[in-house]
Amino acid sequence: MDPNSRRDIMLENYQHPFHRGLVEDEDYLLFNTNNESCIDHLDIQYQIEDGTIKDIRFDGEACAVSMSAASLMIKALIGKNKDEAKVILENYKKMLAGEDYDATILGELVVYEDIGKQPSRRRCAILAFESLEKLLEKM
């Protein structure tokens, strides 16, 4: 992916996030991510229904890095069940390490190629993730 189309993507989901705002329903799992060297913090919602994700919703204060990865994240994950959620994650975690991953599972989480040169923004990248390892955990 060239880098304008990169910018873009993560630009959108940064400026517009996809499922941001919490709501108040207990069928909902709320999971709190934050990062201690920044500002960041996340409380990211999943709602399971057969296991399967009906529903993901996040709040909190991040950098671009780390808001825009919760939207993709989200849009990636709704209507998976554990395992398919579980292969996202994998692949994530090794395109993020520079490892061999296949990236038509990761959609447009693809923008990301690249973070993982930078270490302080890894963790960026990877913050909304964590989640998602206890959702699965959970599950």
The other form holds:
Amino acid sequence: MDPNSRRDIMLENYQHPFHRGLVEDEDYLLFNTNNESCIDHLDIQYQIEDGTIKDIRFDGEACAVSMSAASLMIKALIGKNKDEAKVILENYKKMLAGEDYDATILGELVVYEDIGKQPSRRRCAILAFESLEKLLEKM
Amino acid sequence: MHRDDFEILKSGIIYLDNSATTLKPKCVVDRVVDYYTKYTANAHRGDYDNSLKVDMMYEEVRDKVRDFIHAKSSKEIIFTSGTTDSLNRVVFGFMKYYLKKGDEVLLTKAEHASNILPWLELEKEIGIVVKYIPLENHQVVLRNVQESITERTKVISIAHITNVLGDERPVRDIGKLCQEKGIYFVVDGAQSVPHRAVDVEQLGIDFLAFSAHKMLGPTGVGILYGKEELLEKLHPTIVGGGMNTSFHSDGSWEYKSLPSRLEAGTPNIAGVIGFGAALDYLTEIGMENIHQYEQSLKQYFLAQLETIDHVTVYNKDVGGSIVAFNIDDVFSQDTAIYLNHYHICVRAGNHCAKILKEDLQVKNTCRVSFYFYNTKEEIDEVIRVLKRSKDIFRIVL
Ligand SMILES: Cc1ncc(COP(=O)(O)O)c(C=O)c1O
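Same protein, different condition: the form predicted on its own was shown, now please give the form predicted together with the partner chain.
Next comes the full complex, and the chain you just saw is listed first.
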């Protein structure tokens, strides 16, 4: 994907994030993530049904990379079961670490490949996924 | 002013994060290197030439600090590792023994973490009550200080100038009030001592904390000023070598007198000696000149910012040389990353004053903080870049 298309996808997800805004529903599990080195923080809610991620919502204050990555992560995860979500997480982490990964599994999330090369920004790209890690421990 | 003395400026950066730390002039670096290359030795120990020289150099800096803040005696100057260390010693070395359960300490919500967390720890430990002076338009006004004081108020601990908005507190009036009411006045001078003349006697300050690295000096050196009779009562929070006269296997010991009693272990000798060069340098320029020049830079920057519609400034009329702003609808960190692309160094965030957001409504800002080596030309460049910021995400993403 060329840099312009990548940027457009990030910008679209930053300016019109998917499922932003939390819901008041006790069905949802809530996770907070804070970027220790920065000032970003995200709240992410997961609704799980029969071992499948049925819905995800998020809110918070964060930079364009963190926000757009949350939006894209949500798009990628809804409808996935635990094992599928785990594979997405593993591949995403590999991509950011510059290791071999399966791009077909990540879909639009591949737009962060280059950002992984900047250590200072890798943390922004991974922020939302920290909630997924916590979720997987519980699922 | 004096840009040639700052090697790092030759790299082309525009350094506007002076509240975090300042650049170091060549004379400071040279003084540190000289210690390491020409006369390395420990202080207060040996009987040979270099050791005596180190001793003399180290103690000379104490005298320079005394003069710089107009303290009465060099015994009132303690070298610490920084403002944080100094404030912790006031809280855990003095206040912990002086304050009783239910005694009140007045802070504000705009304080740096290092002037809040020690107090909160002490609140938990011995049951003091931490209260916050209400801010008016984010600032401290004398009336609110007066109205916050109760029978049980024993301490007021505030920054002279804050690191978030750069507002200056009416320290002299508060100092006077404290003296009248028998309240101890602790001042965090991290953002004021580097930028203007501070006279601890005139301002009625009981304890003053500041950091060398925010005023051209090396990192890892701080100052704790305290009135002599108060430092006499301050318990050393660290004990060991260099601060005792004797100790015995029967469990008895004797400590040295001030200031050595409060400087256990080998101090940051190179740092302290380097700080001496910084103090000479600042004195040479003149603190009043520095203050005036920074004010003119700030006014110039504010006037230029007025011409940009999509930038909001949060602290137009404060006394310090800090400007807090955001590009509308852009997260402060993205703005900082954007400016970094043009080698402009600013800080984004809440600047360690995490509870101020309860008052300020905006949680995070970009902060520009000046020092005397900044120029109008640098400001012009920042303005040019901010004006172009419609394409910010082309750069940031
Ligand atoms: C107002 C204020 N107080 C305290 C500190 C802490 O200083 P240091 O990190 O040098 O201990 C700072 C530095 O950021 C500050 O700006």
